[in-house]
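The chain below stands alone, shown as structure tokens; this is the form predicted alone.
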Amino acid sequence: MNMDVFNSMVNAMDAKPEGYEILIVEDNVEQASLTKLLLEEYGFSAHFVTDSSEAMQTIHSDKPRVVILDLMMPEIDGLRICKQIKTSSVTSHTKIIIYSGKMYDSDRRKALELGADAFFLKPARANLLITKIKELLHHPIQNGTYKN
């Protein structure tokens, strides 16, 4: 194989997808990768970032329709990110799913007060997470099931 062709293939695999629907904000690379793979299995286009500062830049520039957001992020925690998303005129329409290992009811209440559209504890049942995403993206229902 020609080295230029090989390099362009590698660069294409590493490139951020254009027009993805879902951004995963998760500092654990393995968790983010698994969530991305799950979403792709169900036909969604997804991308992830592992840094809260990068998350805000990516949300403003790429305008994903849904953000799956971990609460326990270094630098800027998920609640502050949620508030920033929902109070910005550019991103206030963005749907937010909090996906966290924190089991405190106060975190759940605060996230929903700040505008989160859903709150799931890790590990969430895949079918519930996928159903909520489809609902938030307004995918049509056919024969009692969501159609992707």
Second form
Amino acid sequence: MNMDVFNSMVNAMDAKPEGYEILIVEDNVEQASLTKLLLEEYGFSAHFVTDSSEAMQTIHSDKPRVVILDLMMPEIDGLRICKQIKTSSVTSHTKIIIYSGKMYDSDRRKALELGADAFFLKPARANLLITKIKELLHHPIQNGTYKN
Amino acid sequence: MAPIKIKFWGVRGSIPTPGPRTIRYGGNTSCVEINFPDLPRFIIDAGSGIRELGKELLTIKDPVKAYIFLSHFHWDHIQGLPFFKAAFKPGNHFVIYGCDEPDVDLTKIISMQMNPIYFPVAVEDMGAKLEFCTINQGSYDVEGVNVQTHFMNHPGYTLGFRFNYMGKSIVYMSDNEPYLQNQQSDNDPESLEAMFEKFVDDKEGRLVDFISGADLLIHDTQYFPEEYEQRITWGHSPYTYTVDLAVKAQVKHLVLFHHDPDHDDDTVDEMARLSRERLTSYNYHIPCHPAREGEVITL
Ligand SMILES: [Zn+2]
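The form predicted alone done, now the form predicted together with its partner chain:
Starting with the chain above, the whole complex follows.
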């Protein structure tokens, strides 16, 4: 990895853009930074948390429109967060992308059952992830029946 | 200090396989007991092997307390529970640990398999006191034993366990498979897109840390590499991966576990031979053998 990129990854950890659209919940700080940088390159504003126990509080206070969730995390795992988001009337309109190293169909099915809007296996093709985010962001918020 | 004793009550993966072809290693599904000196028993998984353990516990006059750690709830890890007679004896007390689902709690997961459609006795009518404790990836204290858990690469939430006690450590990882490694990108290698697409979260490194230096590693070795090629995403390991993990983590004793139901005793022996050969090829010399029903290891 070249130093410029590494330094901007480190900087990416601190900055929390006002009114950002996308929250990344990911316990691996490098993965989280890299995803944030990628999203920023495509013009989105994003923020991440690496401690999953902070995720719900952050979602409630910052109201991101899209949440990108890792599945296997200590403290609270991604599926539990997904369920909490989708079952609370305050946050249920939030779009959820599961971004996980888990490669099993049953995990994908379970995530979609719990209300996730999309599931990407790590590492995803950057353009496919970006296309999905655009689609989710452009979708009218009030339509709760959106399916992939 | 008296030694820690580990006893194998069930070593088979997926489904019980009784019969002459599996007579030496045994056909019961996953169940391992750890006896720490002067502590209640620790039981890992409740496959069909737990039935015989339950019979042994019934011979004890005094009330029995034990901790049962369930790695996950696939049938081969819970199917013995309804036949665990010790849980029907009033006065006995079992604390059951497992990682539940966001929409189904642990009590329900266990009681569902004893729904009248599947079994005539309900969990509430088992007689013994049953306590359910949800755990996640983390570190827990149980009777002074430090129990660490780590998510496995297996469908659903599956836990591996590390038990640390008086300077000794035992790791149990019954259902686990290698992480995908092929990271490719069509983008300019210097681009952010390429970095994103080639990024490897070092999950295996964290797994190695979890196992590191264990006095005993009990790990899934369901397949030969040729079989594994056909069964990627089935959630189990070829012995080659298991041996490599053991070497990377510098464990002191490796037990091959969760034998494939289609592997007879001679096939299991062959896998053990190849595993030892692989260890030797790394110039790493530790005891390595298949788990055998009824076997006791002392640490
Ligand atoms: Zn199994």
